[in-house]
Structures are given as structure tokens and as C-alpha cells.
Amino acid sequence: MEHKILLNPGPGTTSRSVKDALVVNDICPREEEFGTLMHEIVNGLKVIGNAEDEYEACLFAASGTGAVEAMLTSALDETKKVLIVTNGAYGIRMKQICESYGLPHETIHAFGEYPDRDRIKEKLVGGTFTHLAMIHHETSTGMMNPLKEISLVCNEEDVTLIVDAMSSFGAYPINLKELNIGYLAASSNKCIQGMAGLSFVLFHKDQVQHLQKNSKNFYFDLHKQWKYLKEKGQLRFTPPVQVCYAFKQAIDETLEETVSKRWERYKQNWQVLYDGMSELGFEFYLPDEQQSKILIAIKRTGILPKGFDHFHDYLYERNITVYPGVIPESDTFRMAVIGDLQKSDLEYVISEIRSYLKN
């Protein structure tokens, strides 16, 4: 099996042991043995988020967007109003979900703007908001939004914080208890380095009563999903069985490496990319102080005369995958370091890009 270097922001490159974990004996997911596995996954996620005793978790057989939809539509109703930080494509997606369900909301910040604590506080003080929703790592731009600063504002204004940590949870150290996060969503195939197919929501225990009262969805319902797993040791609907075994292995590997050491590895890999691409003449969409150290949005105007697709295909033939950009009116592409990648992998990437530019 060839080693593929995936520089897209998930699904990422997985370890051989995670791949091997997919190959298991056939089992009905209604068996007690499989229920034990599901509880082990939930417990591992709580440990990763420093959330053991004060938080609950539920799992969905869905992409990360499914978990975000479940989180927003379960946390909010017609009596709740959310302020959404829309400084990137995924904050805008939160807005679109709220629009689809007719949930009361307003937005703050334009695409690419760094969230301003004072502006957000002023908006919260002047409104009737019960919740604030934000992306932690906005992979459309590579911006790491200031989670701690915004959490402090939410605490000051008694507003429940909703976080999409899809591409930070499992690498960037997050302490849900210290940040007093109400809800957090992520998925199996990003920084925890599992396979695609599972997403999850961690939520504070003090939200359970509201979730029960607001339990109205059929599939994407946090309370129904959480209660069923807690009481019966099963998901309500068929889970991706093999993906669950691989996810458990990925969680074990995350805990063994430790989140802090994984964060250091990601930052080191990112620095190799940043330095190498700078040396080759590329420029970046964000200023250095706003970079996430997980993904870089790179400008390509004038430096890739044959276009992004030609560049992509050249690298793809050499087991490297790069990702197109989504920033409006900006000619960019993206490179992430999510996954089981080492410094030597990124050095290889830079050497191949150097060879490409010489041709």
C-alpha cells in the first residue's frame, strides 16, 4: 500500500494501524460487544477534550456537517437567538443551516476578517442573543479564530458558546471545561486521524434539560441520539461498523501521542511548508499572526502559469494531494498538515514542488 500525502483538510493520511483496524470480524452493531466499543469511543473523546465528568457526547454516522446541523438545530429553537461569526466558508455554512430551519440568528464579520472581541461583545450587549456560534479553525482561510477570547466574552454576557472544532479537535489543545463551551462538534477524519464516516458532538451536562425539551428532529437530534446510546449502548440507526473500529484505534493513537505532542508535530510540519513555499516565491492569504499552523491558504496568481489543475495532477502522480481554494475573489489553493504526516513528508512535498516549478 503506497503512502499518500494528503494535504487536503481531511480526510487526512492515516496510519497503517488505523487502516488495519478496518479489517475485523463481521459483527451486528446491536451486540453488547459493539456497544462497549461505542462507549469507549465516547470516553476517549471526552479525555481528548478534557471534558470527562461535566460533558456528554453523541455520535452520528455523518460527515462533520451532519454534526453541526444536529448541534445547531438541537441547541436552538424559535425562542433562542444565535450570533454567528461568519468570517469564512464554514461560518457561512452555519448561517445557511440556521436559514434552512428558520432559526433566529444574526451574523458578524466578513469573509477573511479576524474576529474582534470588542465588536462581538458590543453586538452581544446590544442584542437578545442566547448563543454564539463560531468556527475554531476556519479551513477556508487557514485562520485560527480566538476561541479563548471569545469564550470569555460569552461567559461575561451569559451566552452559550457553540463551536465547530472540526479541524482542530485532537491536535490543538482544547479544554472544554475551562472554556465553558456549551457545544462542540468535530469528526473522525480530521485531527484525530481516523476514517471518514463518523461525526460527534460534545455538550455540557447543563444543556440536557433544554435538549430534551427541544427534541424535535428525526435523525439529527442530540437528545435522542445521546439517550439511546447511553441507555442501550447503540446508535439509533446503523453505524459504519468498520469505521468505528478504526476510530477507536485512532483515538488510542491520539492519546498515546498526546494532543500536545501532536500539536507540536503539526506546527513543525506546517513550518516546513511555510518556509519552503516562501522560499519558492509563494505568498499567503493571511498575515503570520493569524495562521492556524494547521493549514495554509496560498496565493497562486502569476506563479502557476499552467493553472492549478496541472499543478495538482503533477503532484498527484507523485502521491501528493493539494486542495483548491474557496476564498471569494482570491486565486488561492490550500495545503494542510492534518493526518499521520512527518517532517520528512513535507520536505518531500517541497522538493517535488521545486522540481515542478523548474519544468
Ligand SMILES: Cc1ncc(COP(=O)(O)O)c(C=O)c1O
The other form holds:
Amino acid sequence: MEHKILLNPGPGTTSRSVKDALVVNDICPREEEFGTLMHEIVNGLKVIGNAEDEYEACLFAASGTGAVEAMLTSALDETKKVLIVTNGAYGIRMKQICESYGLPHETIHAFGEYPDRDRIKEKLVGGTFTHLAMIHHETSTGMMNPLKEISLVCNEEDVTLIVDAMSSFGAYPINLKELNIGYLAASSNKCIQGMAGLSFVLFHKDQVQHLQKNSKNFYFDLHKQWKYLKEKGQLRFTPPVQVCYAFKQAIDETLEETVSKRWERYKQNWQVLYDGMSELGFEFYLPDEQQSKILIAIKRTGILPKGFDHFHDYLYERNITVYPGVIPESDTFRMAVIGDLQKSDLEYVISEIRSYLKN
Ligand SMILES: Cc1ncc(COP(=O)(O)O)c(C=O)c1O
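Mind sharing the form predicted in complex with the named molecule? What's above is the form predicted on its own.
Every component of the complex follows; first up is the chain already shown.
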């Protein structure tokens, strides 16, 4: 099998052992043996988030957006109101979900704006908001939003914090207990380095009473899904069986590497990219202090005269995948270091881009 270097922000490059874990004996997911696997997955996710004892977890056969939709539509109802930090495409997606279900909400911050603690505090002080929803790593810009600072404001104002940590959970160390996060969603195929097809929500045990009453959703009912899994060791509907085995393997590999060492590896890989691309003359969308160290949005104006597609195709032929940008009114592309990548992979990427620019 060829080693593909995926610099798109997930699904990321997976290890050989995660790929191998897909090939298993056929099994009916209603068997007890499979139930044990599901419980091991859920327990592993809690360990990754430092969320044992005080948190529950629940899985969906869905892409990451499914977990975000489950989280918002189960946590909120028309008697509650959420303030959404909309400083990128994924914050805006949360708003779109709330609009679709008629859930009361307001937004703060424009695309690319760094969240301002004082402005958020000012909004929350009035007492009209019961929840605040934010993206941790805003994958559209590569901005690491200040989770700790915002969590402190939420705690001061007694507002429940909802976090989409899709592209940080598993690599960036997050302590759900310390931050008193109410809900956190992520998926199998980003920083946990598993296959695509599963997403999950971790939620504080105190939220169970609210969830029971709230959900407007049939498939994405967090409470029903969690209760069924807890009591029967099964998802309510058919899971992607083989993807679950690969996810368990990926969780084991995350715990074995440890989240803090994985974070060091990602930061080191990102630095190779950042230094190499700077030296080649590229400029970046964000100032250095806002960079996540997981993804960089890179300006392409003036430096890729044959266009992004030509650049993409040249690299793709050399087993490297780069990704277009989504920032409005800004001509960018994105490179992420999510996945089973080593420093030498990023050095290879830079040497190939150097050769491309010389041609
Ligand atoms: C922060 C964030 N939220 C949500 C999503 C949506 O995930 P999916 O495409 O798996 O539905 C992504 C995907 O990149 C993301 O980065």
C-alpha cells in the first residue's frame, strides 16, 4: 500500500495497523462481543478527554456534522438560548443547524475575527443566554479559539458550554472536567486518526436530565442513543461494524502515543510546514499568535501562477493531497498536519513544493 500524505483537514492519513483493523471476522453488531467493543470505545474517548466518572459518551454512525447536530438539537429547545461564536465556516454551520430547527440563538464575531473575552462576557452578563456554542479549532481558518478563557466566562455566568472540537480532540490536550464543558463533539477520522464514519458527543452527567426532555430529533437523539448504548451495548441503528474496530485500534494508538506526545508531534510537523512555506515565499491568512499548529490557511495570490488545481495535481501525483480554502474574499488553500504523519513526511512535502515552484 502506498503511503499517502493527506494534508486535507481529515480524514487524515491512518497507520497501517488502523487499516489492518478493518479486516475482521464478520459479526452481527447485536452480539455481546461487539457490545464490549462499543463500551471500550466509549471508555477510551472519556480517557482521551480526561472525562472519566463525570461524563457520558455517545456514538453515532455519521460524519462529524451529525454529532454537532445531535449535540445542539438535544441540548437546546425553544426555552433556551445559545450564543454562537461564528468566526469561521464551522461556527456558521452551528448557526445553520439552529436555524433549521428553530432553536433560539444569537451570533457573535465575524469570519476570521479572534474571539474577544470581554465582548462575550458582556453578552452573557444579561442572563438571557443559557448556552454558549463554539468551535475549538476553527478548521476553516486554522485559528485556535481561546477555549479556556471562554470556559471561564461561561462558568462565571453559569452558562453551559458546547464545544465542537472536531479537529483538535485527540491531539490538543483537553480536560473536560477542568474546563467544565457541558458538551463536546468530535469524529473518528481527524486527530484520533481512525477511519471516517463515526462521530461522538461527550457530555456532563448533569446534562442527562435536560437531554431527556429536549430532543427534537429522531435519529440524532442524544439521550435515546446514549441510554440504548449504556443499557444494551448497542447503537440503536446499524453501525459501520469494521469502522468501529478500526476506531478502537486508533483510540488505543492515541492512548499509547499519549495525547501530549501527539500534540508535540503535530506542533513539530506544523513548524516544518510553516518554516518551509515561509522560506518559499508564501504568506499566511492568520497572524502567528492565532495559529492552531494543526492547520495553516495559506495565501496563494501571486505565487501560484498556474492556479491551485495545477499545484494540487502536481502534488497529488506525488502522493500529497492539499486542500482548497473556504475563507470568503480571500484566495487561500489549506494544509493540515492531522493524521499519522512524521517530520520526514512534511520535509518531503516542502521539497516537492520547492521543485514545483522551480518548474
Ligand atoms: C470544526 C469542524 N466541525 C465540523 C466539521 C464537519 O465534519 P464532517 O465533514 O465530518 O461532517 C468539520 C470538518 O472538517 C470541522 O473541522
